[in-house]
Amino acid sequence: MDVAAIVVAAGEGERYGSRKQFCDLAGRSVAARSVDAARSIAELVVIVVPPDSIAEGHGADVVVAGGPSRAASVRAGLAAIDAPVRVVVVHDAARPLASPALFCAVVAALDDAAVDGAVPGLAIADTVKRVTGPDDPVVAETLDRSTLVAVQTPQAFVAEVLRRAHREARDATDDASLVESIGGRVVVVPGEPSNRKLTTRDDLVSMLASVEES
């Protein structure tokens, strides 16, 4: 086996009210749509969920549950996973419309000997400042946005690399924060304008939108 994929759909969805991955979208639930889009990749598909909801898989291969932070519900994800594989590919389940080009896209740029990993960014076009703290928010310096990107999922890394770096680091926002932790080289593909993530219901009203219009 060469690829196998962990679609991340362990949250509670505080911010959104709900868990949002479950959530309909035209007919099928958002979880299902990023299990269906980590398939056009990986031959083996592990879903993590909130542990009272392991009795539906939406279309995984695989169903474990998670734990209280997202990378102890990777790590889950990664304990499932029993056999050999050379690259893992890591998804926010809340995306759904990440595209099977842009899976493969991550995926390909592994092919290179020195990379450890690949994610799709975005270049930001709004200026970026830095402030001193949430508390007191004085702007500290004004960023230079050529050298900065918005990074998405899905993330794809050597395996090998991946769980070493999950034994070593424990927590990050991101798979590719880790992986940057102990050395390794993550590299940016294009991302996806479309590939958004589902944080208020607005979001899910624009997303069946694109559906509908597909």
Ligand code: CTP
Contents of the next structure:
Amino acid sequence: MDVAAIVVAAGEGERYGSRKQFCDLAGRSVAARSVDAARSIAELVVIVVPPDSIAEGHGADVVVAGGPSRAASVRAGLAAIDAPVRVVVVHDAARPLASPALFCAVVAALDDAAVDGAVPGLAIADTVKRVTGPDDPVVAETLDRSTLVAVQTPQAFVAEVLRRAHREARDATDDASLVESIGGRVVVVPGEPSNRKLTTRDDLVSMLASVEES
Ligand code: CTP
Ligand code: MG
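Shown: the form predicted on its own; wanted: the form predicted together with cytidine-5'-triphosphate:
After this comes the whole thing, all chains and molecules, with the earlier chain placed first.
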């Protein structure tokens, strides 16, 4: 098999107030939209859901139970891909507006044999400062915005490198960080401004507006 996708949908949506990935977005669930986009490039789509929710697959080929962290859920997805595969794409179910073209772009970036992973990134418009900590923050430094990108999913990896990263590294908010931490080379392709992550109720309102526009 050439490409498999893991759509992680096992979070509790604490900031949103419910399992946001199963909300309706203009007639289809957020997770089903994410699975559909992944299908544009992947021969096998695995969805990782909360353990009490494995009855519904949202259109994926394989449904497995997730773990207590995002990284643990990705590992559950990796364990469910038993056929040999060249590339694994990992996507947050909470990003239902990622386009099929974006999935193709991250996978195509792996045609370069020196590349282990590819992530979509967007330039940052705001000035970004590092602060001393989350409570009572004091500015420690203003970062050079031209060297920063805001990273999205889908993220594509050479399958064997992603598997090794998950064996050797601990927790992180994305898979690219784990691959970086074992010395992997991860490149950035242009992200999509419309590919926002559903995090709060306000995000659903603006996503509805973009879906209705298109
Ligand atoms: N996710 C997962 N397993 C977890 C935690 C998160 O599969 N244990 C998934 C979420 O379902 C989501 C993606 O990872 O599609 C990105 O996570 P995030 O946006 O943080 O979602 P939640 O963890 O559900 O939200 P919150 O952090 O507000 O609780
Ligand atoms: Mg979370």
